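Let's start with one chain on its own, the form predicted alone, as structure tokens.
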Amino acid sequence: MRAILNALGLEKHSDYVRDYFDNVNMRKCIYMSTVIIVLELWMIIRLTRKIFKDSLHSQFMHLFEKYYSNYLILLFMGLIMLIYSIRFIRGKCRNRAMIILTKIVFMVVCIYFGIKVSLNDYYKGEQILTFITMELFALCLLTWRPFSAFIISGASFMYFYYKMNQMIAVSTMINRNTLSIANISDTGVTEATKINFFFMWISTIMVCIANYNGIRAQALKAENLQEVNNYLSKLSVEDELTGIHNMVYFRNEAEKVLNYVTTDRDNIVFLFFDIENFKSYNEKYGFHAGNDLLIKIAHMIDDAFNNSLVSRFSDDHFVVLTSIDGAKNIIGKLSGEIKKLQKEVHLELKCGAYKPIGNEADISLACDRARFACNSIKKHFDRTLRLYDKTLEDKFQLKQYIVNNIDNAIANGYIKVYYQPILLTKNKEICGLEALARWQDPNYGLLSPGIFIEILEEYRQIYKLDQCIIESVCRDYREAVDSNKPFAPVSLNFSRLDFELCDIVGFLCEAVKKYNVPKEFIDVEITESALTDQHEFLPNAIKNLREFGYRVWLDDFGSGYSSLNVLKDYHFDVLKIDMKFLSGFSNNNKTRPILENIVSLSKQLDMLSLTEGVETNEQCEFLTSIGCDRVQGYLFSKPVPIETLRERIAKGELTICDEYKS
């Protein structure tokens, strides 16, 4: 039904199609009034030749009434509608009303002619053309609707047949018997005449359906076209979420304002914005309410720095360019606003911002360090605002090198594996280790994998060094084993993001295919915040890791709060206990029961026990007590180069199992 009504043009036209049509109809009348002009001016010519050459000038009245008058009318209303046509076109006239106005009289106009002139050639026994070429005229060449096509031309048709049937038909008919000429009279149509006239009127109709269908089609193609350009233009500089400057827009735009005459340089500055805690509310009240809470405080931002650069650079992340000026007093109510939009969670705003110095131009690098300065105050809930200073520039600048030296870093050897010694609890053998990197820069000397893990995983590059770390693990045991030296299975740290970044699993299989490496000798430590995360890729990894003939640790058991759901999701051979838990070990007396029941219950869970941190004999002896299987921490060795580790056991400091000796 709907089908239908579309068809016969019942249907309302959106903005876009109806100016799509208007378009259209007028650069018809275009080509329409100048083959309208032509013509009337070819007819008035020729009429006038004839009526000098005839000598007819007794009769130029008549004629004039008859075909003259006619002409001109047309011609004029040809000359107005190519006016007025050009001038749409050249977007000098909109008004629909003339629009539809025009359109209508040029019809009318049309229509009349030719009826006017077709009822004179009927008379004399000619054809009616004129009249049909002015309904082709009016109503296929310019696009109506059906049904206004249908009531226009059943009128004018009916009214032109009117005409015809009161008139007396002349036809010429050749006497074979005396060869002379008849002329024979009736009045009316003939039968053939009826019947010719319906179909005519029919194919018109049908002509103006077609004709109305494919513009309409063509204009919704358009329209759906237009809507996807818009779609894509409004993608690039808005946000999709909040609806706020995206961040093409406010790298176009920042730049602009920095290379401005008239900016004020010493008075603008680069803020960044985090939501503190932001995680936390996604994950206890869901991602839709993260949404709308995101949004909201995207429109406060935004509101609050009316007269200035917003945009969302990621995240709960968002990015100002404002003058300093009033700045502080706009940042300190923002974040009372922002803490008033709390329930369970507490939300904090942080703002860390920078102020470009000299002829500084690079917007991502001025938002890099608004960030960074914003980063160096997490955690800090007495701190809403950093600026960027000195120190954090040193920092900075370290990040930076870490960033873009970590692929040199690999390639020259920088990137060191350092083992701590894993030990049984019930005779203190060292029974695994523990790989951990260390960077050995030229520059800047031992850098300390609490400075560059953090940074590559900011910046996805963790997977570069954790490869490297693997070769290096796979590379050492081919060695102690080629060499007769002693070498204990080695547990490696994997990150939520080597399973995101790359196969870190094939990667894995790879190198012990490569030195040949028994796969009881690998186990791999994955710590419970990346299981968290909820990626559907971890549990095929784990499961792939399993399958494969690794052991799967979970690392740092009980640093966050969905622990055990994570035990009840996932099976694991080894529960690592966070050393949190024995900080505070002898003062605290919640500390005891606490890995008594995490001990008793990585037994009931089929899973071996290690608790890492120690760093007394109290510690120890009491781990021994309750049955915790494996201990590991700086009572017994930090972390150290292979080879330290190997002159430790040499001279008796530590005792390797008999079963990985030599």
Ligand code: C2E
Second form
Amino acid sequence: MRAILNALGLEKHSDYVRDYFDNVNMRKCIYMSTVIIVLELWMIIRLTRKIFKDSLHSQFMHLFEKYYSNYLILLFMGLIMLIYSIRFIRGKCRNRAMIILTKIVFMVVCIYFGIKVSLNDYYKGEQILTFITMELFALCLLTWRPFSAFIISGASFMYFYYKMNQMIAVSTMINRNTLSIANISDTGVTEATKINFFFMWISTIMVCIANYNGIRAQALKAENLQEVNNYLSKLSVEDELTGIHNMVYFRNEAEKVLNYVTTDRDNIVFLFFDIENFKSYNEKYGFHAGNDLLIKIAHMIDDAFNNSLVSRFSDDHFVVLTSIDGAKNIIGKLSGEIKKLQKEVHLELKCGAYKPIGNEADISLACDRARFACNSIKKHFDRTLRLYDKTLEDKFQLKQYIVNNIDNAIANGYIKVYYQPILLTKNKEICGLEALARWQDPNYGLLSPGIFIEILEEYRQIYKLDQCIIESVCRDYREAVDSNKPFAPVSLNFSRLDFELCDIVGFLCEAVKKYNVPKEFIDVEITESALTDQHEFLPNAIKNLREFGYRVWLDDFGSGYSSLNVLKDYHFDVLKIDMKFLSGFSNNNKTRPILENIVSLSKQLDMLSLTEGVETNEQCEFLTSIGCDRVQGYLFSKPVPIETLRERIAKGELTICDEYKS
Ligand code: C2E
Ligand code: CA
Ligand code: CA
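Now show me the form predicted in complex with the ligand, since the one above was the form predicted alone.
The next block holds the full complex; its first chain is the one shown before.
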């Protein structure tokens, strides 16, 4: 059915295809009307010359009626059509009714002219070329839907045929001098002419159909291309998930705002939004629910700042460029609305605000600063907004410094390894050392990992630091052994990102080989949170490490939400109990039974237990009483340089297990 409708040209056209046809027709109209104008001018000139040459002045009125009027009508038609189609192409006039009218009037005039002239010619015994030319001109050069071409050409051919037939009948009858009506039937057009006539009609329609289908195919192709184009250009400025603007659009527009707004600049503020705990929401309710929530929040922010520049940068991060007036109220309201969306996961809106200073126009920097302000209030319960100020500026500068100088710091030896002893609970002898990084900076002094680890992870530079620590530890081992100094097995902290950003296991193997370090002297600590992130390569990496002969420890056990799952899925040699458990030791009476159970659980799972953050004798005694295997903490020693540790061992303040003495 559809195929038949298509063949007849009865299918519905999309706006694009319809416009495409109109456009094609109007372009053709320009050429055709020009041809008509030239032709008619030529006819008029020719006839006028004939009148003057043959002195036919007296017959002027007769000639005017017979020829001039036709030529003038066509000339006039051609002019109107030319003007209209040029205006259409230039986009000055897009009236569809006018397009159809122009097309129809043009077609009717052409065909009528063709019929009239050809009948005249035929009467004189000449061929009917004008009729054929006009049919082709009006029906095949212009594009018609096949059914309308069929009707128009059918009607005109029949009319012409009827007129021709009548004319022949009359002339043959006159010739025969018989006026008997009964004989008319055998006096008309001959059979051969009829067949020729029929074929000509069919050919005209075929050309019309082919023409129509050709243009339609082009139109559909162009429409597809246009759609792809539209999609791509939309994609380049629109966030695919939420439909609000994306980062690219934001940057471009924000740049324009900053460059063009010279007055009232104090009023401008960049806001960076982050939804705290969105990750947990995603984990709990799944990816789709997470996406739905993001879409909802995106539109809430977009609506709340309806006259401002709103965009989604990534994940649950949104950036807005707006006027500072009233922004605080809007953020407050938004925060309330977002809280209402939470189910069992506590959702909180966090916003960092940055006001550009003076003529500043660096959009990336402005967004980074707003983001920095936002990050600074993460995990600060019920704090929604933080303006970027001098304190943050100092911290921000330090952050930039760390990111820009990590390579330098490694190359210049500013990265040091500090060792914190790990002791056997039973006799308080050192059985291991944890390697902890320090950055001894010429400008900032001693920087602790609490400052730089997170930044290096954020900028995916952490593997450089960890490689440097591996190398230093192996070197320290070799030096100690070569000079007969004590040294115990060292546990290294690996970031989850190390496995992603480099072949950290391969690097460790190389270093161990280079400095000839026995595998038993290297342990690897992996934090629990690294394992809950569901990275496919981590289980493999852990397996490899153990197969190569290294021991793998679970660090910070109990600090996250999925501690027990991690224990179920992986095997570790040592379970390092997070120092958080000891923080409420003296006033929280739940701490003791919990610790006791963790220690007993580790025994059941064939792991050694180690509690970190031991600061008091009371804690140490309790851990001894419950059978915790190892302890680590300020009670025994803070992390110190290897030389300091040796001095303290030499002084007898710390004792090292016999097997590691030298
Ligand atoms: P962590 O692995 O949990 O290391 C234990 C942290 O607790 C160390 O802080 C240590 O100095 C501190 N600490 C030890 N005993 C006590 C105590 O009794 N009381 C208190 N309050 N704190 C204690 P540090 O050295 O500042 O390291 C912080 C974190 O930085 C480490 O936590 C570790 O996650 C990370 N880190 C340190 N060095 C490296 C490294 O080389 N590579 C990687 N990827 N991360 C590192
Ligand atoms: Ca650790
Ligand atoms: Ca730890």
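No experiment lies behind these values; they were computed from the predicted model shown. Between two forms, the rigid core is the largest collection of C-alphas that superpose within 1.5 Å. Residue numbers count along the first chain shown, from 1.
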query: E612 C-alpha shift between these two forms of 2 Å or more, rigid core reference; finding: no
query: Core-aligned CA displacement of T48 at least 2 Å between these two forms; finding: yes
query: Large Cα move at F318 between these two forms, threshold 2 Å, rigid core; finding: no
